[in-house]
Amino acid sequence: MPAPSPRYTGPAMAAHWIMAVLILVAFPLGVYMQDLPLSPDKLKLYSYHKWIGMTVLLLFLPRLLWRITHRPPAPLPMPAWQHRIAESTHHLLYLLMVLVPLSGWLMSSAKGFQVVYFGVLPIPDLMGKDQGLGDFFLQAHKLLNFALLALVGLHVAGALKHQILDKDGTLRRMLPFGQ
């Protein structure tokens, strides 16, 4: 029996990538946006912000499907402390990737702005309008967001201290070319 690949498979490659694209490119739009006066443009950034989040949303179960029922290759040899810290990164980096925009929907919903996704499809609030839950998740997905940022920027630098301190192949596992 041949030994298992020490790389990811191609699907899980392809949806770590398209999430991380997702991901890094709601965070700064929704910065953005949020300080821009009223105006057809700043409506438009937002719906396009909310469809990258409804998508993070809707490809995030096909995600987990996968990763459950296709076992990632084994860890490359580290301190236990250090497979732990990657481990419980992991588990809330996948937490906050249905957290963020379920936060964002229900914002929205609260807010009396129904997400309409790319344009077409009216996605259903989640409750009825209610300015104080609005609020309230207003500011839960701010924080969500900062928490995902702080936990991507601590998945990228161990990623990177792996490739280029300890030089043991471990970014080049998830990296679509190569060896």
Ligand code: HEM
Given for the second form:
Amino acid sequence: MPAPSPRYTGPAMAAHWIMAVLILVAFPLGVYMQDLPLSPDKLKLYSYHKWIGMTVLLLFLPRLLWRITHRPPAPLPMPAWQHRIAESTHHLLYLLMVLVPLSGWLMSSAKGFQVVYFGVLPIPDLMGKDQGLGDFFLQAHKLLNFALLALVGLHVAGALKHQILDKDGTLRRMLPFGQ
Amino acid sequence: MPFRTASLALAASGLLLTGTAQAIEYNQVDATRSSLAFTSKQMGVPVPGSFKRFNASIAFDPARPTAASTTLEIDLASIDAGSREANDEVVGKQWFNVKAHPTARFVSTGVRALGNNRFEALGKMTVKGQTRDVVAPFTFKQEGSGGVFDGGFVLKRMDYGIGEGPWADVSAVANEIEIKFRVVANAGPAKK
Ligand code: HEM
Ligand code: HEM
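May I ask for the structure of the form predicted in complex with the named molecule now, the form predicted on its own having been displayed?
First the chain shown before, then all remaining chains and molecules of the complex.
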């Protein structure tokens, strides 16, 4: 009987999948909502988008602290360059997990629309109303999202390549079930 | 020297006396220093807005506040609702329907003194063809040569049909709109 492969810790897995789901919902929502004509539904979707995004930002700090105090399991055997790409992708994903929602928050502040978390908790604006900066942060938000999309694509492709082609059980390291 | 002081004091008291005898009335509205702002709540988010053009006329004698009267006429097309998208929307049929109802009007019917420079203006507010009674608390203070009236009230937009159709959904845009006005008026000869 082979030794069970090392896994990420429970909280690391929980954080990974909860945040992955939130991001994968926020993204298409963001693309869809901005093309809608102004309507109550549009206002609602914008708010849902912001609340989901702010949740990602909120979860990031505990996740980072956990990551620093709990090293991930030793890497699977793979060529050094693949490992390097996987690691840099992870680091950039962490970076974008902050920059994407942060640019959204800055955009909302600059456009004069405060974020009120779940419609009840007012979150302070990061700056006063400034149309020029609002447009700037909108472009930043779009650009960072584009980068996020590319990196998540690379990340998922890598995970599936290892899982399906290399059959090295990569996915299981991040899943609480299977062996 | 004592003689001069005394005469000065005499002159000053004489001025004061004439001042109270001829009632000061604040009735020259200074449009550039007056403002009409509001805050709507969208999904719980307070969104500030304002009207750039409005006409206020006022007649207020601090000695006889209950005799005061005011009329406010608002050019609805001059609205700034917080964003270009919103500005285009709110002049439309479902909101103010500015083509059919270009102005909103407040006409006072009375003023109550609450003490401590606090008052209440009672009046009729007409928006989009609907007229409702309104009570607007305000304060009065003298600033230099002018009088400053600061006040506000909560307008329930559904009372006037402001936001019809899908916009009648008050969970997206709250029914309560907070109105804040500041009218600065200089003293002028009483009109009556
Ligand atoms: C994980 C977090 C987030 C993701 C993945 C995300 C993703 C997106 C995407 C893909 C778009 C569409 C961009 C485009 O194609 O034009 C978008 C738009 C937008 N996002 Fe986010 N976003 C996130 C967080 C936030 C946060 C926290 C806020 C504000 C507090 C925010 C505010 C907005 C706004 C206002 C728009 C629409 C801009 C417009 O009107 O064109 N986002 N977002
Ligand atoms: C928005 C979506 C996602 C983000 C932001 C994201 C982010 C991350 C990050 C930062 C790590 C590195 C964890 C660490 O070592 O500290 C990671 C690991 C991992 N992710 Fe994702 N992920 C996303 C979606 C997915 C999806 C959809 C899959 C499955 C196909 C997946 C599979 C994995 C696996 C298997 C690992 C462990 C890699 C290893 O063996 O070390 N991720 N993810």
